[in-house]
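Take a look at this one chain, the form predicted alone, written out in structure tokens.
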Amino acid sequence: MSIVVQKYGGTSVADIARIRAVCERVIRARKDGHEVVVVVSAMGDTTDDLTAMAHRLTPMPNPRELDLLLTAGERIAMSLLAIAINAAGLPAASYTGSQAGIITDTRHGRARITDIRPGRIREALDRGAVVIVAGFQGVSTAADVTTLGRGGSDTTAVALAAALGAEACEIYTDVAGVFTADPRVVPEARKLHAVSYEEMLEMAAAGARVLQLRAVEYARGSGVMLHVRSSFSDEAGTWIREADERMEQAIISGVVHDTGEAKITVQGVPDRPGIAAAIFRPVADEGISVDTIVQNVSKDGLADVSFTVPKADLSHAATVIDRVAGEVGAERFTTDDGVATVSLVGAGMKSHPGVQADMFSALAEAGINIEMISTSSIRITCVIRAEDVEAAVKALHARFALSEQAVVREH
């Protein structure tokens, strides 16, 4: 029998009702001739109200003890589901992530998998039963309990898929797959039949919050097929895959925004070779993802360097920032957590020239100022005032018609 790899986020598995549609869904794929690896996340917002407790009790909780607590999530939603699907008669086994044989290296709150050890999972569905794994979570090479990360659950998916040779990774949430922009700001944004690797990174790194980044470079490098689509209706959604001739028809695949960003501005930095390393490399030591860098002419030898990190972490980067900047003779620096980000994406772009002026003009016209902007060869972003950000996305939708395209893109 093929297996099936199928992962549930907070919302799929939020109450006992939906617990219950969830064991249904698995036993159908059991029916229908698979065997089923199931990876679940923590049920609605435990892992946010957890998170909150610990910060009631102290603003910096101790990185270890945190793990610990937060993975606590996975492992009810796990054991309920399990509880579940043997009351329905078809045997099933839950394990947590150190059970399941994922290896992580020791960073707290963002560890990377190193290792997976399925072994136990493929006794168990040797045995005829559905395996249950909490996503999120690993045992690190000193033997700790780890986490990986805000959307960690769709890495484990993915990771054990791959390990087990799966069929394919089906990813189960609120929504119904890959839209051409957010439905909740363009209510005519038109759902994607299938979309490459590559545009799928682009778009999880520029804020889409349909797949954790990780998870997709998990699936590129080892070729996983994955399939996004809604827990609540069984319509097909978005296969995620190497691209074909029929993506490349549409010269944009979306419009993607994120409001978790924000910027820093090092001013009055002396204009020398090595200034950028001794900037960004503490700055990467704390495990700070930074994206748009933008840095203007020297003048008098002095030069401003502005960048972006995620919002939630401004105050770890300020408190680096802080520092470096007495170290490299800098003036000043400022922070701004009133940006937010806007970005096309689409494979077609590379042979297309013209459509960065085409995104420029689109949000001139709707009176949008650009702060910064960066390129890849699929993925133009441009940094905005968070206020605009809606204005934006619904500005560049419409200027290169992502509904019509969209269709195109489904046949």
Second form
Amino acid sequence: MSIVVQKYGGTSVADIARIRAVCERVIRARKDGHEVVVVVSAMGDTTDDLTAMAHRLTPMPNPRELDLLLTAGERIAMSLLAIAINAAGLPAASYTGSQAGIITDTRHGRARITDIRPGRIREALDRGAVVIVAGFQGVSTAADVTTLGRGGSDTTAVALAAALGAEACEIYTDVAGVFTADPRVVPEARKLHAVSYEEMLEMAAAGARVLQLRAVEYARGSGVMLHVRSSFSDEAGTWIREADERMEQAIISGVVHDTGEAKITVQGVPDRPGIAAAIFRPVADEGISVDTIVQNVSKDGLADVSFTVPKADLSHAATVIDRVAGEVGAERFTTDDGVATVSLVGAGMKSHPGVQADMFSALAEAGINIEMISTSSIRITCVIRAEDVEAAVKALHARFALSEQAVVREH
Ligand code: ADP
Ligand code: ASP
Ligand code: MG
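Could you present the same protein in the form predicted in complex with ligand ADP, rather than the form predicted alone shown above?
Let us now look at the entire complex, which starts with that chain.
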């Protein structure tokens, strides 16, 4: 019997009617003769609501306790779905991350899966049950409950698919697949039929929420194909898999925006060897990931260093930089949470040097100022003002005619 792993996001299990709809889809997969493992997210905005409650008590909740709190969201969804499926006459059993054998390291709030021991899941499948697993959580090597970072249910699903030998993992969400831009910002965005792991990694890293970055890394590492599709319809979605010649050879795959980053600028830093390391090592040691970095050499041997960090880590990063700025003899530092990033992603960029200039002129024509730029071989990211982000996404989507069938790139 082939095994199907299905993951349902928050909107897809938001209320009892949606849970019934998931129940029906699961029953269909079972009747089609598959063994079915379902991974669920917390209902609707539960994770946001629980986080907000903890933050009303303190700005920096104890990470161990916060993880215990947040994992409750997925437990509610998993047990309700198991109750629904049992009531429909099919045996089903739900498991927390810990019960499902998802072992992680000890970093609360951003734990990484280090091992999967799917023994109990295998047993339940062998006795004919549908298995439901709470997403986004595991148990650490120190026996504490951990969470995998926002959007982490995607990673739970991919990791289980890999451990159970499933060929593909279905990611059911509230849009019909991966589009050339967030369809909530650009209604005419086009659904992509297939996207390579490489491009999806860059899109996820640039902030396309539709898949967690770690899930894409895990899928690529284990060769699991992903099928991102709507839980509201039966239409085919987007396949994420190894690139091959059948895949659309677009120069640009999509425009991605992210409003979750903030900017820190350290001003008047003595411009000598070792300064960048002195600034960024302590930030990294605190587990804060830095994205775009720009250094301007200003006059008199003093430089300004700007970089972005996730907004959620801004106050933490500011405490670190406050200390470091003193140590390296910087004049001052500022923080700015009014920025956003807009990125172009596409494997064809490697061989089309004009793309960058086209991007910058499209933004200029829309009257949008670029504050910072960073690039990889298949991505260009610009930091801009947050209030300009929708206009920027629309301008770039139009400039590169992404609604139309992709231009085939030359070989
Ligand atoms: P889920 O709760 O199902 O995990 P998420 O909110 O995490 O759903 O991710 C789905 C959302 O990702 C969509 O509602 C959409 O607004 C957003 N999104 C951003 N960029 C894209 C894109 N390029 N294609 C599709 N969805 C995107
Ligand atoms: N519920 C978690 C979140 O909102 C995990 C997920 O949905 O994937 O981030
Ligand atoms: Mg998600």
